[in-house]
Amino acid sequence: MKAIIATWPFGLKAVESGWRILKNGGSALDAVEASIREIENDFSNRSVGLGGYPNIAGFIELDAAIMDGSTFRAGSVAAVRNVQNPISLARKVMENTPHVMIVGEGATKLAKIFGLYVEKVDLQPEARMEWERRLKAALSAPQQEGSINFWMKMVAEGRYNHDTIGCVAIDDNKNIVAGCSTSGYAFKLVGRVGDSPIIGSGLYANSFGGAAATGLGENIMVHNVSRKVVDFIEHGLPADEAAEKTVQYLLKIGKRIDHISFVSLDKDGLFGAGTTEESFEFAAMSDVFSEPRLLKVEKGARLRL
């Protein structure tokens, strides 16, 4: 059975526009590639792409992660500048070169080369008004410019969304793709790369199962979120049950588990998805819908649908 599921309510762009993929036959990886290039394309999305909010210097790094499960080739990039769609670039980076991860300005150099590059980004106006705002208060604050101190101001000021996208689908061949695409931390300090584009970490897919994740990525790199999520699917739990399982994992570890959600997806097209913050939305689409649906999982709890 195909289907596709995808994070917070945005998703619900990026699940018809895979699922239109995928009801004629198509791929999941072109499914979830295409899924995230609808939300990387949004620039109203401070989150995502190249509408998000800037590092603390004012330049947009983006990350990027897909993971084709049938053959465990992956492909990722990190803290890459002047690239619209990342996660295309990122299916470069697993289908042209024989590595897993580039960052930074290797990253950007190979976007040059496979046309991906962006000549000149500007900040949308609402991101650049509250960028100067923050670096206005960190420069009027009493201490020392270049500090640690001056920038951790201006990137703890404040709390801002990082809602990453990250989707799952499986097609008719029950291949499993899983992708993420981030802006990350709004004014994190520069070259900060949160969980997106690590493999194991904001997404993993496998022959069993996939899962992607959102929220804080420095906690959710520490516990290997979508690989524990997959490993109780490949132990033979459906993608709801592994998904209340993990989340109680973390629950009673107790430690570095705020702002930890993702979603997740089986052999058998069942959906799942966790949190540890008291709710979480999403959107999912499969042969059992008439239509996309947005759902809620509530903290600890099962998806119930």
Ligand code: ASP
Given for the second form:
Amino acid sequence: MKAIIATWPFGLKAVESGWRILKNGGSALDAVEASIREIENDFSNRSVGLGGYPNIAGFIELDAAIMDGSTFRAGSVAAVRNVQNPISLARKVMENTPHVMIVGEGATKLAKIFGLYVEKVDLQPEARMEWERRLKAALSAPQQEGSINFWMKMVAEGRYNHDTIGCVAIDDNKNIVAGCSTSGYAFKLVGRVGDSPIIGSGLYANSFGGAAATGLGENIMVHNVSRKVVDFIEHGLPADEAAEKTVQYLLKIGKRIDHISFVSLDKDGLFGAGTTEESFEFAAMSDVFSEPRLLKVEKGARLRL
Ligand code: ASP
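Could you please show the structure of the form predicted in complex with aspartic acid, as a counterpart to the form predicted alone just displayed?
After this comes the whole thing, all chains and molecules, with the earlier chain placed first.
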């Protein structure tokens, strides 16, 4: 059974775009890339792509990755600047280099080679205003000489200002692909990288299932959340139960677990989601749900359709 699932209400647009490809016999790889590009190309989105909030220095640094579960090929870019579609750059890393992950300046250079480089990047007016406002507040706060506290205060305040487009799809050939893309933690330190481009943390796929995460990257990455979900699927649980088990595991651990959400999909085309927040909304389409559906899962609970 074909299916596609994506994080957050903005995932509705993403799954529609990916579904058009799956429906016409296209691959999960093309569907996931197209879904994510749809959101990257929406400059009104403040947490994905070049419309996103910048880092503390006012530059947009993007993270993205894609993983093909049938071949275990993966591509990832982190802290890359001047790229509108980092997911496509991640795919280029996967298909055209011997590497899995390229960061920073090297990724930007690669973008030039693959025609994905954008010369001039202007912050969206609202993103610029917000960055300037926070910078002014940080700089006008009482300072101690030689202290970096005001920077840390500004960074700490961005803590919950972020989201990721995470997407997982399965095609007619039962190939499962996971991908994600984000501008990351708003007003982060220069060079900060979250979970999204890290295989096993922000995303994972194999022939049993796939998962993609969103939330506070610092927490998601220490628990390897996506790999954890797929482990449960691999051990025989359907995607919704695997999601529930993963959240129960996180709640049991009880440390560094706030703001973790994810979507999951298994080889039978069943999907699920989990969250350590009160609730989490995501979008899905499949052979059974041929209209885009916005669904919600409650903290610690199994998805009810
Ligand atoms: N996980 C992303 C990051 O930490 C942001 C998010 O999904 O909310 O960069």
